[in-house]
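Only one chain is shown below, in structure tokens, and it's the form predicted on its own.
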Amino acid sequence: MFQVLVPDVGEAEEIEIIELFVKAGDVVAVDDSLIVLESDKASMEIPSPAAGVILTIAVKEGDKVEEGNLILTLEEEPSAHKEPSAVLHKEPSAHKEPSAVLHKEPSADKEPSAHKEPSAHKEPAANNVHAGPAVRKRAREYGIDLTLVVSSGVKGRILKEDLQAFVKKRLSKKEQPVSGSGIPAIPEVDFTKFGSIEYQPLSRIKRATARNLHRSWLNVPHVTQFDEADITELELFRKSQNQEMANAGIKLTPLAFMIKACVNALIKFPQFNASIEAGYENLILKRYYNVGIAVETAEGLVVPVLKDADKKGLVELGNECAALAGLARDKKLPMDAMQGATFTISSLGGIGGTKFTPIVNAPEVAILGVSKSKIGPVWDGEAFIPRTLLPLSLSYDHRAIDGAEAARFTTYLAQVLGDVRRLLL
């Protein structure tokens, strides 16, 4: 009996079980398709190193695993062995050197005919398709079922052209599917009748953020009120505050400073702090402030929670925000800092633009969305002066927050905001 462990991987941190072609009791043969991980960096497809039967399996798809877990055991069939490259191990021996890659656990003799005949099991679809890693990433991601592709590669192996041409008859077909909310799908466009095209695959990330957001877009009637911000002052007091502090390392930012300013609003009015029961009997107001923040990755945004942030002066708050972000972008931020936001904040401050609709994050009831700073002219009573403005979209969900309450929420923000001692009330 032999044991198929996971293979060295290099330095991937975590690995996941995408895709599982066996089951217990199937035959396989030699080079068969057991199994496909996941890392961070790459898939990667296991063949059988030895034709057999499947005895156990150890895992299942979507399984977190690490370098020398089992995955399986397979029972072999006599002379039917072949020495693997990396996944399976085999017990060293007196006559095996220890650094062999096949580990065989000890079994009790049996004869050749107690292994189950391939003719009375099943073998899964997946086995019979001839395909690498990555056609089979891609048609994991495309939702397409390999074995009706017609193969055009050496010995029947399915390319990256013929999932192009699956899909491209796909297309071709008169009939419009209907979403399931009964909303008309939008047409599906074969872009190859016009030029050349390119499929970029998004990541788990964007994947499960494009289906949160229509989500919530479909299920949220939004509505965003706009307002500005005289922070002047703010900005003045932030920087002294940042050279003073330059010598023990500490920096005050300007996220900071809004965070503590919206959990003040949040205080002051408590619907903005909340949720929509389904059955709307309630407003399910909430006495703990977690503040959500939107931070850009490379595999796509993600929303650490700044938990309790009520309770943390703005040091405090700015050494964890950057924390966050640092963990966020390595993606090393565990699942525990994204959960539990009771109100989110998505800032474009560092890259521009004077406004913009941020979609709430249900069942979040509200969002702020922050753009660039500007100077602009603000009329004093005597003549226009030069002061430092923050633009903010406010965007909320219209069956818990009505319009007047919105126009005082950014109303008070931007007091706060304008005049920093309003922290202290």
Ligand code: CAO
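Positions refer to the first chain, counted from 1. Basically, rigid core = biggest C-alpha set you can superpose within 1.5 Å across the two forms. Everything quoted here is computed from the prediction, not taken from an experiment. What changes on going to the form predicted in complex with this ligand:
- R140 shows a C-alpha shift of 2 Å or greater between these two forms [criterion: core-superposed Cα displacement of 2 Å].
- Shown in the overlay between these two forms, fitted on the rigid core, is a CA shift at V27 of 2 Å or greater.
- Once the cores line up, the CA of T357 ends up less than 2 angstroms apart between these two forms.
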Second form
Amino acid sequence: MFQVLVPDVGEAEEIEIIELFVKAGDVVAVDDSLIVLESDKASMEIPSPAAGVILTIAVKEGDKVEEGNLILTLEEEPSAHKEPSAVLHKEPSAHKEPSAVLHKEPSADKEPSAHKEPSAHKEPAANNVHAGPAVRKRAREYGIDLTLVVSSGVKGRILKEDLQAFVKKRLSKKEQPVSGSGIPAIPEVDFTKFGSIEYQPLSRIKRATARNLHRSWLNVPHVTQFDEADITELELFRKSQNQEMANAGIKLTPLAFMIKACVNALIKFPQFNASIEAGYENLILKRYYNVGIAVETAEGLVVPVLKDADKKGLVELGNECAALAGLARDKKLPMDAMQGATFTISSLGGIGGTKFTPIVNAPEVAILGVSKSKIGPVWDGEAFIPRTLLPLSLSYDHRAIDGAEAARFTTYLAQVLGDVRRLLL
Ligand code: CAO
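Compare with the form predicted on its own: the form predicted in complex with this ligand:
Okay, now the whole complex, with that chain kicking things off.
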């Protein structure tokens, strides 16, 4: 019977059992890995000194041990005995010098001697990561690039569990192939190598938004058409109306005008109030006008839908929009209030910015981004005059809409917003 003992590990003060590969009753071959020890200076894998059966194990993962402590006992298979190459105590007399048998890893950039493999199998980049020989061995067996594995061990050390998590994640990705497969994945970086980090869990809404946006971004060939509407008169009208209606508690917002003008443009250009059929046989034109409004909430982006916007007046549109945004922020929006949009408006006008490229909310084919209006110079034929200009950014699905149509759409939108009497036509 062999007794495998903790070897001399130099000046190390504390030695920890990092990994146990065997349990009582396991049959092992000579040089099979039994256990990984780690001190503050090195990791070492203890190979089996003989072929045989594990009788008892005296330690468990995480135990702190000292030189000479018993690790396990092994019943040798009579025929397979080989001169022991590990730290062992063969009863009654075969004690060997332990220092000769360690597979020491003085620094993480050295492959353990027990794993001599053709150089083609080596991963040069992985040498810079912090991982024990057992983890490295397993990574090689499964062809895992250790630089892609996120570590959870002390000082960025990659643990066995990290490898398992990595493999699980990769497998689950295969089960749910994303559209456009073949897109190279962004490498997962262990940011702890560069500084301290913190995990901030994403809300359910943010997770759903991430999935939806990713899907749209991959599926929809986006183009964004920019334009500017001169809303000088609109603003004068809006403000005068607000003064008149203040006592009734009514407030007309720029957004209400935007919705009204968009519905007008959607009626004139029906291909923007549509979806493209899979297989590209048809454009599905919708004869209803439901406008989604992007609303920022503490939990993330929510898009309530203003139904039948073509049948509503400016005040009603403004009130309903405010009510839906309120419900969204209070997390009281019913499910059906977020469905059925035919076109979306994302207004950042209350915040700032000059223009942006919104992502189409597929299966819709267009989305209007609205930025903050500003006073700018407009040439009237004789001089530059100060006017209030509203930046418009229309992103559209180029499969369904041509560039010329998009330019006509924004031109028309700008005309309507420039002279709201056109809304009556
Ligand atoms: N230019 C200049 N001022 C504007 C403006 C514009 N385009 N649009 C709105 N404003 C003004 C309003 O008149 C209001 O001013 P007063 O208080 O003086 O009347 C102020 O900005 C605040 O408006 P608001 O943003 O609260 O209201 P709104 O009706 O314009 O927008 C809503 C409502 C729900 C769209 C908005 O609150 C919101 O959540 N916007 C963010 C949307 C978002 O995150 N989009 C990004 C999606 S993609 O990631």
